[in-house]
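The chain that follows stands alone, in the form predicted on its own, written as structure tokens.
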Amino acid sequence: MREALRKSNEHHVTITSEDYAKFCEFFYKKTGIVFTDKKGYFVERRLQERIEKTKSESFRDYFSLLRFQMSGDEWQELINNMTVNETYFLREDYQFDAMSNGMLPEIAQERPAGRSVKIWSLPCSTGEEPYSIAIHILEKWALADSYAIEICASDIDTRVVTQARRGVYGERSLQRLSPELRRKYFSKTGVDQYLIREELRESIDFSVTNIIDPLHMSRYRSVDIIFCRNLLIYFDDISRRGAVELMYECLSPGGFICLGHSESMSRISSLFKPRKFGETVVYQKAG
């Protein structure tokens, strides 16, 4: 059993292993997200915060708040507390390729010109895959002006998502891409600042999402392909198999799921087939 946390100093509050155990459930039922073990130091700090930022007397005090705030303003910030977020752009890539080199040419052939194609990114944390997406079908794909492409981008942390709106990013950011691509798609805004260009900002929609509400997911229709890499990892096989079969609803018909390169549809669901494009293994809609 987990021990009590220890009082550092007059204002924080005890959490005993049945407040956390409690907790981490509540966590669970609302995101999918499972906290293991590793996690528990974070994730006491991160509530701790949060309980000594609304003055809440006690666990009890808070957890009340977080149950049945009518806004939903402190689970919210509680959410993008708890969620972590660390990308570049161009990271791996090779999925990209596999996309202008398989999974849209294959679409294109269905598929008469004008149409639009739509991908969605999610999580997209603070925009450098969607972003980055959009780039490299602009540089890769020879058909990209034939057809509308529509990238959605979303993630369950506010923040992030207004960071990704805003398009500013550091040196960190940016280290993959070339200074042609630099040149071409930003501009340097200040020491370690480059903007985006307007209408790349402009092009994607943007949009805060629970991959596990099925309200949240029933927006999402006629998608071509998505990408959902290294956020399935963080939950367990029963939240893991329902958002799966949240994504094959919104999935047009012989769409395509990009997952993190540790992941793999075979151990969740059945409704997908394995495709392999070059070196890449993507998974498309059976059915």
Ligand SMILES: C[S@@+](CC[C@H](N)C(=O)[O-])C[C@H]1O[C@@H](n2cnc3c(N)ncnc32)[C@H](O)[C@@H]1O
Second form
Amino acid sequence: MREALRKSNEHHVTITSEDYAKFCEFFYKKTGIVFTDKKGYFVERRLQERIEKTKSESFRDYFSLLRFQMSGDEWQELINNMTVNETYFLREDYQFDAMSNGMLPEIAQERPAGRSVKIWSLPCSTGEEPYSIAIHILEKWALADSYAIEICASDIDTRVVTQARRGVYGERSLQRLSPELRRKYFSKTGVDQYLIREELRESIDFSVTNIIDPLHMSRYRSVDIIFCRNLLIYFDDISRRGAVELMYECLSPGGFICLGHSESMSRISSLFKPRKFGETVVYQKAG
Ligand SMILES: C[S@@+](CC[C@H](N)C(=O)[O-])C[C@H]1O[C@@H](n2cnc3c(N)ncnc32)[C@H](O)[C@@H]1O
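What does the same protein look like in the form predicted together with the named molecule, given that the last one was the form predicted on its own?
All chains and molecules follow, beginning with the one already shown.
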């Protein structure tokens, strides 16, 4: 089928199976993401688009550009085109309940009021997750005012991080928010356009971070809770293990990792103890 698609469009350059395999291997080594056969059509279409946009004459030319361009701009553009950024406000919010009813009270028990509590949304995509964390804490954690809460949010994709900083969302993202929360934390700025309150935008520290890059990850230390949800499903066990080991270093003793509902730490790492809060399991670093 791939051959047929290639031939159907004469403007496309030829990508052989070996080229495609080389590309996937390179992408995997740099991001941890594995492209399954099911995604072949999507990946190859995006790849062809970038080859055309950069006016590369062959796959080989494009691949050299990706690897050796000094600025790294094309590599970043490619990542921005290949990632799956699906997210929305209050996604899997039972974990936010576990945070305000279980993890934060435990942290507060060991930590005098006035000190900081650090929470990291990695990956944050377009920002709905870190803003949901902030809203949830303000609404549901009685001690929110007693601690200096720092929320960081990161993603490998520069385009989504820019969107997250702007904080403008459509109805589809806000679907799970009550009218009251919409009124309290957003202003309507247009048809199907809501801007999140400035205090919230300014309270979150957004950055571009690759979870499998030790240098990027070394910028984060003493984090109390990491929300790493709906990313490891795109990895294999080797890159999952690498990411989890780097997150381990970023956490405070006793710190927590929350994974997405279809993700689990079993098979990947024995560094963490599973903890059940309500109906959800999160993973705790030894204290
Ligand atoms: C499906 S979104 C998940 C967003 C949010 N955590 C949620 O659960 O709604 C996955 C995000 O992972 C990001 N991503 C992919 N590879 C990454 C990597 N190596 N490091 C950091 N972020 C990555 C993508 O850019 C994308 O925005």
